[in-house]
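Have a look below at one chain only, the form predicted alone, in structure tokens format.
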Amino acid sequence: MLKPLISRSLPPALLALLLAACQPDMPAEVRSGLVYCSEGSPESFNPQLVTSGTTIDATSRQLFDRLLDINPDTGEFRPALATHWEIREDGLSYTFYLRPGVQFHQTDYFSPSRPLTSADVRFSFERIMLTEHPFHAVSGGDYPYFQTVDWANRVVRIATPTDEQVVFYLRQRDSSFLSNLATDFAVIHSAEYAQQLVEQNQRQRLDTHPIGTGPFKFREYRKDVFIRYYRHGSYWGEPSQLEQLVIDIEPNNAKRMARLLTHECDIIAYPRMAELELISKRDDVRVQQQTSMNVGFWAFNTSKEPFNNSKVRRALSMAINRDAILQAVYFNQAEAATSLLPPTSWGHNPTLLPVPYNPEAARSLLAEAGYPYGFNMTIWAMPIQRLYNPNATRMAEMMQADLARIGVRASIVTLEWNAFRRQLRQGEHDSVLLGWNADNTDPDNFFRPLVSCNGVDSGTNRALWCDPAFDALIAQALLTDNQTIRRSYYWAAQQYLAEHLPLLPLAHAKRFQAVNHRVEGVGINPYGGIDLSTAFKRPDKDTP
């Protein structure tokens, strides 16, 4: 049951579009599947790349298959692509036995001789770690998830006694190995694939034209348009009910919502917190909702000024009114941030308190800090909705409002989404409104990709900071599985945040989607991206 939701009058527009049917290009023939409402393109069809959770969304357990998973129910490891691993004693390596006959997708571009190895497995993992790998500077050479777990050095090698044998050797004992390896970015590709690439000169189509094991393959991509998928019929789990799977590219979120009262799209991602109230009442719709490790927040460009001064960070989040965001945003649907871990994790220092909201201090301490008059600054605004920041336009605006009353201008900077994150990269930013979705339930998965040294060169530290100081804390919680130990490192780590404040951490939302009542079989995963293969629908006596 929704808790209640603030009450308010569709706009015109929204009621028009509720109306509108579907964009012309949709070719008729996705109508026998499943169609899942994206609010944004793909950046690659590789998860390694990115951290987007968009790509992650699409592309990662539809297509691809990780070495062990998480269970959503329980955050513990369970068999995936491996059916059991062990551990030496002293934690310096990892040996994983494959699950038999797995097999890669058939396409028209590719067909597998062999089912999956540890060829395949030592293939995925050496293109991210060794420079000199024919695949690591295709596309890039940017694995910024990897970057940020320092994945090639803390891995010394991976060896392959056997076909149904991977061994993983590390320099050093690292508590989060097999978190990292559980991720929605641990996918792992074909080597034979990849070798038909080399001899064709079209490295780059593995990140393009994707072959895995998941239980979907690819079949078609329209950019900005939709994505459609086939089933994979020789997939070693569970097949899919469903013949295909559409994943329908429309940004805007008034017209998704359209999509699905008029029965065009099957599941929503992400339904604006002000139509909840709408669609939880309808017979036709069901709304799901899920406690969600994630974290909203406020990032400051650290190695500007004068956000490089602390005392102007403080300054500038104590001009803001967390409680009104809450409401007009959130629509209480979230819980206030006093870190960056939400209250659900193990590593969660339930002993901080919230930056309070105080213009007066702040315009106090901006004077000190030298600025009695204030600065001009930008707040980039993410130009499409995410479960931590459901509208950052909105929020970007009541900021804009709060800061004006402490002497400081702020103007707002929104783009598309992928030119939006290339210029974020660059560092063009001062302040950005973002936010991070846990791929596991590890603390560290989200100390090293957001606030961590590896994180700046990475790209997926959008503050820009970094603390020698800070990444001791953390690396130190990683040399022991004591999780007693680990939870006084990173109690230390919040801490330390909460004095330097690269960022603000805002809130903690709860994870929505809306679904046809005829769908069944998918839920949310609070620890990564959406898994469609179980979905079905259910026939309608309607039809005839």
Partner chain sequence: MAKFQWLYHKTEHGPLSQLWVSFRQQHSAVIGLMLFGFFTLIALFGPVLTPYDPYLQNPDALLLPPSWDDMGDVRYLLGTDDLGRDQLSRLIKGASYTFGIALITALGAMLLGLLLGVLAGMSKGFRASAFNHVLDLALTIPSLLLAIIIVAILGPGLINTIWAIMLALLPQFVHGVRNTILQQLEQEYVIAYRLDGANNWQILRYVIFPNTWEQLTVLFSMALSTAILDIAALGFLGLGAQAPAAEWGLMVADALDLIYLSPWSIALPGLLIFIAVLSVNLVSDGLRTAVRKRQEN
Second form
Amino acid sequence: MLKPLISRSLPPALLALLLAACQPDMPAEVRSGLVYCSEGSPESFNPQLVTSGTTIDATSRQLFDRLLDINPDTGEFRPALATHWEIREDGLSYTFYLRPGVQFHQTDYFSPSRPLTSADVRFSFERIMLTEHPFHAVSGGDYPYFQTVDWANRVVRIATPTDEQVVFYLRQRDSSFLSNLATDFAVIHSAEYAQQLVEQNQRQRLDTHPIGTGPFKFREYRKDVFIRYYRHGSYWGEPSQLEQLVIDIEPNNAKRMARLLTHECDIIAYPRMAELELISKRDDVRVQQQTSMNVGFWAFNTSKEPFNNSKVRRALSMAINRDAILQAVYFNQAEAATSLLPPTSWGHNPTLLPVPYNPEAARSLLAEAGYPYGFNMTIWAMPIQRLYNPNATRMAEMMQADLARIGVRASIVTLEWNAFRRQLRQGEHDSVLLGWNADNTDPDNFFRPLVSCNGVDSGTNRALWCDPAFDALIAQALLTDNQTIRRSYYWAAQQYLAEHLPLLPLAHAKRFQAVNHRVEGVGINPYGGIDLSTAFKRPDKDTP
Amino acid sequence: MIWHYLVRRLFLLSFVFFALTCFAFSLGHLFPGDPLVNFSGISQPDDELLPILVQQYQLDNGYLQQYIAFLQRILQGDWGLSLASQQPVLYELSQVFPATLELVAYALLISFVLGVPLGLLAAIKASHWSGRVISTIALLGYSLPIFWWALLMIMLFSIGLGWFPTSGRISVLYEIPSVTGFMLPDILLSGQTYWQAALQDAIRHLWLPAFVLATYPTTVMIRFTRDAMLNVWQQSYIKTARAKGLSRSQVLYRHGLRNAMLPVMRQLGLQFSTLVTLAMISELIFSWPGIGLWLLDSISQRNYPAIQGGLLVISSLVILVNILMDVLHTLFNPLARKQANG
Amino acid sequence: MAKFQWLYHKTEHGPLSQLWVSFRQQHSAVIGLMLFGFFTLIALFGPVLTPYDPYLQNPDALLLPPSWDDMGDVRYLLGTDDLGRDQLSRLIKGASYTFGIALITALGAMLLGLLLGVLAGMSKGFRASAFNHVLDLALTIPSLLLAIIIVAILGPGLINTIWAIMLALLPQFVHGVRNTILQQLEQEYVIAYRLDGANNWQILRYVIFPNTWEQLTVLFSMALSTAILDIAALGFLGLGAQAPAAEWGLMVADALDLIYLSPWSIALPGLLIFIAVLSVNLVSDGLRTAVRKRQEN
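Hand over the structure of the form predicted in complex with the partner chain; the form predicted alone is what we had up.
After this comes the whole thing, all chains and molecules, with the earlier chain placed first.
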């Protein structure tokens, strides 16, 4: 009685369910949308406030424009919002001529009444440099990148002679100034939107509900779930072919890869290098590769005992079996680092040798420094994968075993990314595994954020290392445009770092991106974030 | 007489809620860090706000006043801000909780549809091979670690066969505004031109997590239906019914099933807490944006106001289901009703 | 004499041996018991049995597949993980963690539950009712949520989450013990014994305990399977055992990144959890059937 009932009703039900499992006809909004699977939530929607690559990838190139860009192929500057610019003989004033008719985003929370003018440019940068600016203290008042390049002291003032002209006056010659303006942090906001927010008394929305001039406009954001952008219809450049761009947030590597394989994601950030070979065997996904300017390092908290002792730092560095790390963590897709600067940078010092792996010598050095029986320490391992460090926890586990051999008892600390960064900032770590992605081609972009005194204040110098002699070296390098002279300063700076080892450079990795075979035109830069404005999806062969 | 029982249940309910709020309140002090931050979720209150908050939260008074203030806030819907997103905890809960309810409801539906008939079959054919196979499958399913099972299912159905997606409630490219918080009604309410495609997509997303989550309750259902049925089958009233000349299936439906379902229902209430734990784990694996995923994110973010809110909501749900099942059990069971009054 | 011999024969089969007889008749239960014994032995003597140090990293042998695979190495029977640690050694060590600690947790919960259950069963009136209500509350908090709260207060760690699991297991024991005691107290022989002048303790010691242990064993076996699943799940979620511990659930989580490269590093620990729980459930089912049969006799 029961069995026939089941056998009669089950097959049709199963059939209906299996039908649901087939791909339905996709509507246009869905077909021409692209899903980029990112490794984390952005901290803000304003790139001025951050340094993290995750936030830059999600916001900078999609929502905003800069005055000028760097051509990823040649490394030269090219016009963006400014069509051209002039530099005065003495290098103390830069005049930019703005592109006419650039439209800001039209959204359900803001309708622009006018195109881009010099007032917008001035607003965007004065917010950073003037402490009394009505927006300066909004969202915490920290502008880490601009603090590390000492922007507020270098730029005397910004003038707007006409609606199309902006002039920056500098205190002293700064050969990295244009590079700084071309970074992903130097984005242009709308002064009109800011005014509206002041009237509504909702200033913080400038950083949570962004208005820019970029190829996409903000639609909605669900923390830890996704971000939705629409196409900016009146974009000044080539409009995107995508109706919408969705950034799907998934911190777990294996899950991101699964979503690529099931075609839930069109592009995934940071595929694991170990899996690249596996992907290359499939014909529905493809791997893009690009040399990238980055470095993964192990920073010691030099403000704490015993890490303020350079002998201890050297001993710890010598205890690390780097070759094993390169194999197990980077799957040999990275170069061993001898310096902070990657070999592709013009400032790289090729005479440096890597710190040798020698546990015996490390042990005696440690004894010499007064720690014959070792000590306890923490290794903070970042919870997310970055290019420069695809698996920090794994790396920390290997280091833990290495350090145990010289009598140092390390414990591993790992927290959710935002909490991790917050506590790092408070200097609670003994040592931390982190890294840096170049924002532009200038070598200064490595030294000043990572190991200068300014970097300590802005929270990018995780070694908390502040050495006036070193700061003098990198400051000297900025006073001239002559690349040969600058190079000699940077060689000396790298030598100095190799002697003091506030951080141990570990590896320079290549950047990979795994994309669906239908996706074309994704821009990956050697520096800076991903650019999805030129990406598009080829239609399936079997659909007309 | 039944009212007497219901009033007693109501009294029990209020007592348990009282104890629960006491517990949730004490967490504000037990969690590391400043109780003010733990309660309000404002990570760095400035000098203007600080005295207002201390006053509002009664933090310079005794625990009793603090608790009363806490209770008032809970009742008014002021559950503090999430430390991670600085959005109201109650708002975030209203976003994630329906997703969990939806998943649990579908899993329970599957477990009823599959579990009860299979359990009956296993009881009727207890010594036949089909009954044994069902019992064995139930035992195997009962022993599966859910996270491992979910991974196997993903490997097989998503990555291997490509039938089902691995994550979320619907493809992120479909824009469905949250009205009720339940995906399927929301799609119908969205008024989007692509609602049919969206509905299909949502169902495709639902399959795997609902099936994985249903594994445990289905096996419980099979086991308890079978045991209860075997038990009922030996009762004298069944024998009487058979003797009266009722057919096997008539007896099965009129007397057996109804009486067998009583302990099954009761068991369901008791197992609900386990089901919620399993739902939280499956949410993590299938990136299902429900309360479990939200809480597990909150623990890694040390988001104490969120954990407090999650505790209140999840426990209330489990308590309500438990009491509801208990009440239903009593209403349908004359024996238990008699005991409840006696 | 023959008559008496027959009676004598009957009493020789105490409840324990009767139970064993009907337990032994179920093949699945016996297999479960053998597996259970096997896991217990491994958990006890695991540290001496491992071919390698489970935490020893061998950078020259990363991600080796099991030895029967073409790429495998005989020295590593079940292959190695991505740090070159021997899988077999880690899995053996994992038995002490997942299975061994689950045993201890369930035992702890049982002893505590027995104590509280006796207190609850023997006390009357308001105290008993309030106690029951608190228990009902404890029952409603899912074990994972309890673990999350304890981790929020004390930080992640195996020991911390064990408290959560124990707390979550406790109510079943207390309820079980209490109900048995209440049932027993209503029995006529207890009343008779009481009329003989026995005090509470004597009643417990000589009448109630001997009639509770059966129930306790069944409860214990059910609690053990929950404990194994919970310890593994919490390890998997990163709340319980912390890296580099060789806990099975944690090993699955660790291997998640390798799911495409070495699926066996997920399959093996998961399979062991499954078999361990299955063995406990087989024993548990067998026990319950045996108890039922004995009571029916």
